[in-house]
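Take a look at this single chain, the form predicted alone, given in structure tokens.
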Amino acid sequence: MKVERLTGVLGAELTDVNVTQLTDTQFQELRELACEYGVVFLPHQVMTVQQQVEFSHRFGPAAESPFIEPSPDHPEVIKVLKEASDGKAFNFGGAWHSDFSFLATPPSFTILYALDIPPYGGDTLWSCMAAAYEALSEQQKEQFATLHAVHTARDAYSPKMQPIHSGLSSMNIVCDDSANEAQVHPLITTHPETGKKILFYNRAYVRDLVGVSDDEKLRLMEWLHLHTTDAKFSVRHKWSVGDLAVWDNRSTQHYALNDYAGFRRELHRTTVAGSRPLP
């Protein structure tokens, strides 16, 4: 396969390759360069659905996707679907996040299919949490090494936040009260497969900082947020269809843009499953 670097912190495009053939070797290789880059796109790949799941489960067994209901022939597969008549509604994956850092074990990968694009807005946004840690100064990587955040769901999934996501007529995302339960996991963790230094930080489920008085974390919440989303660390994608992403939760955060209103938008996603996050 060919390989093109996208950004100088994450991205690649692979072309001459697909995935529905790709021999143990040629599939090692794609797996370790989603780990290099963060996240790595392959155009123009034609999958069934069953397909996807196959390709999802080389990567290791799916993840738990609580709250969306999924696809009732695959329930391993989400359909993130935002019909045209949807309108102005917010749509999922319209927030900066790490897909359910919220959970003891957070997927390690996500895939996602492209298989209806509106002709223009609907692009996803990736951010590398390596290269915002990599530009820490050496006073932050100390003090930051000691902290831990407080990950939740109770800001998007709990019951309060179901009228923003009945307004997708075409997903049925469940709210409940156990969005109100927390994870503790450290502020730095260090990546299973690559070693690297993560800042494993994302605004939409951290909801507290361990370790840090009440009049400081708002401060450094916010800070956080700015500082792990700025443009240096990120890459922008405008999908087509056939397009299939390939990322790694671990060590990025993405942002589905929500500006397509009037057009319809479907993509099929995988999850796979992860292991805690280790400082």
Second form
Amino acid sequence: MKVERLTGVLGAELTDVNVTQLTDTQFQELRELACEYGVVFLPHQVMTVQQQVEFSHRFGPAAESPFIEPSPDHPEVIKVLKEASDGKAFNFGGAWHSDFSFLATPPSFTILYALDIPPYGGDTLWSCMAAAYEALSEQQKEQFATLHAVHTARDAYSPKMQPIHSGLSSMNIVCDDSANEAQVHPLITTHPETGKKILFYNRAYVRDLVGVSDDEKLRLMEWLHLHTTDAKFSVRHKWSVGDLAVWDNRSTQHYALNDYAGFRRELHRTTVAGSRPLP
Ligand code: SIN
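Write the structure block of the form predicted together with succinic acid (SIN) for the protein whose form predicted alone appears above.
Next comes the full complex, this chain leading.
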């Protein structure tokens, strides 16, 4: 497997590899690279939906996928699909987020395979929350270690949000009141595989901070969003058909751009069960 790093912070392209034929040693190397680089891209993969499910199982059991109806034949697969006729409708993943961070145990890895890509646009960005932690001052590291963040899907999937999701003709996203539930996670987590400290924050799902005065809260939340998504911690991927991306959902957040109105975009997504984020 050839490894080419893409930025000084995160992202690597892996070539000379067929993910459907990895030995256990090669798979372990790939898993470690995904943890080390945050996101890895494997171009020119040819895989059926079932092969993607099997590849995903090598990382661990499937994670739950609340609110999003899976592919009818493959309950562990989400078709991330925007039809040309959906125009400017809000796209799935179109805000900075870590997948399902509002769950008690958010997914560990996400795997996304490109089947149909617009001639331009539809890129995805990732940012590295380990680098965002490292860039904090010693004083911030100390202060943030005492804080917790309240993660909830209420501004993404509660019933009031149904109209924005109904604009996607081919994804069935079903909002309900369970989105109002919340999970409290430490603001600084320790990655369970690399041991690195992570600034575990994303604006899509964090709605409150515990341990900060009301006066300071909104300012700090805005600062955390701007800091964790700073261009200097990011990588941007322009998709081609056959690209497979594997990202570490515990140390990154991502954002799918919505700049391809009038074109079709389809990717298949699987997610791997994770553990409770710990300090
Ligand atoms: C997602 O947020 O999982 C979707 C990312 C993408 O469509 O690029």
